[in-house]
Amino acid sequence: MATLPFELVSPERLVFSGAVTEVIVPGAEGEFGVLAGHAPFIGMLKPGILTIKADGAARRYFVRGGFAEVNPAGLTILAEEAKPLEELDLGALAQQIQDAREDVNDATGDDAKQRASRHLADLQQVYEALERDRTGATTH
């Protein structure tokens, strides 16, 4: 399978580069995949879990805020926040919802609500993704 070349990265380092074979990303419009070959595309990022396929074999990543560019040179995301899932620390993601939660009460006006609503709304998905994830549960 084509591969083609992929750079995650955040604030504090580089998080992954390397050729793969596809790459699952969180977009603010939905999840979208990329593969090599793909049409030139800009897209925010919602918070997420990132699934990078290469060699067989598929990692997975938390991201949160930043944008995916994909170009004839490749796909780059970056992310104001990523790590390996098995580094996230639930308890900071509990924190960052209850601080969304507090966006929302403290939101003045439609839009500010809205936006703080959809944030905190992602940060819930994400943290029930996880939880049935690690407790191997699946919803039907």
Contents of the next structure:
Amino acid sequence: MATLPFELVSPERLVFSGAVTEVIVPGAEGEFGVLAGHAPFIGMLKPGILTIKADGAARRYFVRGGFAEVNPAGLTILAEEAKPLEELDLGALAQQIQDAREDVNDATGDDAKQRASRHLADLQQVYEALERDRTGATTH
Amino acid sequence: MASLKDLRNRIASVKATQKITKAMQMVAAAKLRRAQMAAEAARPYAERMETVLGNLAAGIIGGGQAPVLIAGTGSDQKQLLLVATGERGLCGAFNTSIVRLARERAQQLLGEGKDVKFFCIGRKGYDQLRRIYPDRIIELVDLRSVRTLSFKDADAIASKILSLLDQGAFDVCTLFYAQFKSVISQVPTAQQIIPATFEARDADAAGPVYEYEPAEEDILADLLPRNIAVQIFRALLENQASFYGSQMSAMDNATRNAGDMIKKQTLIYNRTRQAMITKELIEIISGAEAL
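So that was the form predicted on its own. Now I'd like the form predicted together with the partner chain, please.
Following is the full complex, with the preceding chain placed first.
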């Protein structure tokens, strides 16, 4: 199966670099999958879970803030925060949700308020999904 | 003339100093390596960000309606100088050279009748600037408690600056930091971050035609504030590497100077000791002859 070069970059370091078969990206306007030969594309990210499929195995990362760029040379994702799901601390995420909630309260103007509450909703969604994941993993 | 005991004490104290400077040099060398690695790790992000922004901005600038962060506020009357220095001294001319560059720029701007404000990152620059422009400093960010620089620190600074911009506190923001060239050379640099400047690129050299989701303007509106944080983060990392590089060579110099001093003092000590022995011998001999 055709592979595409993929790089996941955070401001602090290069988180992932290699050839993959598919990446599922949490885009601001819905999740999208990128396969080899995708048309050139730039899209924003929402806080969410990024899935990388390579050699039949899937790896999952938490990403927040940034954008994805697809060009003939491959897919590059610049995220303000990017870490493997296993390293993600639920407590830290809860803190982020708390901050986001304060942002919503502090926001002035409809536009800013809307953006802040969307951010909050996205974070909460990730949190719930993760919680379900972890409790599911322990009971089975 | 100093007595033998005085000389001995002096040599011992210089030796102690030399040990300290030597240790500091080695610590700085280890930290420099880490700072350099951090700066290198951060490079891909900043580079890609710049490419994408350049692509986006090239399309927008032609379109007229450009955001404030690219087009500016339409004036350059109020200038904000963002001065990033170290938190500690004992690092040669590192802090001073950054402050000097900022001060020269400030003088030039003041001469042109502009309004100049300072935003200090790092205590040392603040201490120096406070003496010259006590009422032009609007903010001090202290990074002393930060052990390893993370993007969050830069982000916090960026959001402070952006809220200042929203309040109309300044029109143009220039960032001062030391670019890391090598251990012996750190270049104080001024970089204008607001309004952002992008390298002009040829229209024919434009890359593939991208599809945007959401619209180009929205992406740009989101990315430009992030870019400020990225630029600050990069400058802080460069600064850190420069700081340790500067400290390392300053401590290397200090160690060498202490070595020279020890050699000189030991020479004086030995000479004095010998002079005393000779004097005593003469006294004994002339005493014996007198008998």
